[in-house]
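Only one chain is included here, represented as structure tokens and corresponding to the form predicted alone.
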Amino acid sequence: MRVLVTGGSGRLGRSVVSVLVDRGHQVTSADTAPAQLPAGVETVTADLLDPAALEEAFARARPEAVVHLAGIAVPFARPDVETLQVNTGLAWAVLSAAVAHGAHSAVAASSPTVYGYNTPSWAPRYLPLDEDHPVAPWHAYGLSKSIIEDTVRALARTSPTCVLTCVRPGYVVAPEEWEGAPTQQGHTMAERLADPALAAVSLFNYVDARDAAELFALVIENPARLRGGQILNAMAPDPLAPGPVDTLLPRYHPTTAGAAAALADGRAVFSSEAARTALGWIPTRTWREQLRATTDQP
């Protein structure tokens, strides 16, 4: 199949590229920095944002699914108004184009952060945290997820051949970040570990890049088994914890602590089941697993 990857050349969008390629996926990689992909990677170095060159990257890729990726990744990482544009515009041209197109599916990257948690008010109705459970962002990376998922919603509703849908990964963590490199936030996993409180930012949840990838990979592999519009979290199903973070993460967050104790068999804070339910994802890839080759972690 042909499909499109924006973003290839991120911290996700690498490991899309290639497990694409290695299930036999022609694939063209759209970005706006260049990167070391697979061999027989077609790459298109573009600002998607400008017209000409999204019609250019679709015309040579003249794709059959779209994994779009692109955008600012990072929250805090570019002025909000910034953020806000990019990546609600990117949503927008790239998502309309796949229909345009022709493309009979496409899927955009959301975030967790769209559940609005890290401040002081903010309490889940229950946990883990599924699709189900409302969202309430409250900075400009989370809003502009919100966003993207509303997008796609928007133009599934009037897409009868192009099936729509988002994916949640969460805090996603590169091959080599396992083996030390700088995580986005800038410290390694194993420090993300050892301080419960850099991992408490986000939940405690984590997700192998190459197990997120797997999940846009069925996703656009299997359209039949997804309604338009649908949202599905990606995250791994243990949380980065030595434990159950059923007492964690109310020391760090105190408004979860009527809901927390679902969490004490050792579940992770979110909920990745419909994924599985839907199309079989298993993300295979633990965190006691990827430190134990390089750490002495337990």
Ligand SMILES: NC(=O)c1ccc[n+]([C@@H]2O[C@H](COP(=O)([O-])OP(=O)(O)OC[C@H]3O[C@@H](n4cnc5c(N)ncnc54)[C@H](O)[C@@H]3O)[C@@H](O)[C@H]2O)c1
Contents of the next structure:
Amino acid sequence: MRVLVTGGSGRLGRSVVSVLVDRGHQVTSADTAPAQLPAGVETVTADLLDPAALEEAFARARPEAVVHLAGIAVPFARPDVETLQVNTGLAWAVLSAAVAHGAHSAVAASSPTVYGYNTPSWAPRYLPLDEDHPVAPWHAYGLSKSIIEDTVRALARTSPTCVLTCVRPGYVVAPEEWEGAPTQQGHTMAERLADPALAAVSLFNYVDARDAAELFALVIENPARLRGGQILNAMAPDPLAPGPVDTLLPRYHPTTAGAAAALADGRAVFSSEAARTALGWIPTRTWREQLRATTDQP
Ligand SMILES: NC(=O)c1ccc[n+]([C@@H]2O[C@H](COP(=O)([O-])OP(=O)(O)OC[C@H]3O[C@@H](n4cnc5c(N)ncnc54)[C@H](O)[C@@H]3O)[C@@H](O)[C@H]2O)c1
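Okay, that's the form predicted alone, but what's the structure of the form predicted in complex with the ligand?
Everything in the complex follows now, all chains and molecules, and the chain you saw is the first one.
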């Protein structure tokens, strides 16, 4: 299948491109930044906010499916207005072009930050957090992702031939980051595991980039198993912590105290059960075996 990946040069995008190539797809990556990508991948260096460049990318890729990852990927990395404008503008432009160009599926990267944790008043109705749990974004990045989810639902209402969906990857860990390369926050994975305050910011969630990439591949390969506008969480099955987080989580987020008892069996704070049920997605790379495989384990 011909697949256009936006943001294919990024932390997650490089794994998405590799996994799609390994599964036999014909991949075009469009990104403002260059990257070393597998042989056979066509690259388009373009700012996709430029309408002419966007059209050129679609004309070259002629995609049957689109994986939209491009954007500002970290909260507070850029001024708020820029984060909102870039992320929401890109999503509308890329996803509506996917529909207009006849793609049969298009999936965008959202984020668990849409749930709105890290405010003093945020309290989950229940744990683990699934896709039915209400969202309550509070910063520009989380809001941009919530608007992207609404964009997907809006386009899905009038796009009978293109199944539009969103995936919410957890804290993405690229293969080299298990081996000690700095993560998106600048620390290593071993440091993130050793200091619970670091992982508590994202409620101890994480996902290996290759596992997340496999879910993106399953989504575009199986549009008939999904409904337009569907949202799927994509997190590892366990928390990024040495043990269960039923008592650890309330230490950093006191309003979770009642609901956190449900995590005593060692499960993650987020549920990715919907992706397993719909597509058979089972993330297999956990921090225990990935860090053990390196010399970086504390
Ligand atoms: N990394 C995570 O932990 C995480 C978690 C949840 C969701 N996400 C989302 O997944 C996606 C990918 O994240 P990532 O970690 O790979 O980010 P990244 O910053 O490594 O990659 C994003 C890519 O988008 C490209 N890009 C930005 N603006 C562009 C534009 N106007 N035109 C073309 N390309 C543009 C960048 O050059 C970059 O290569 C993002 O949408 C991010 O919000 C990431």
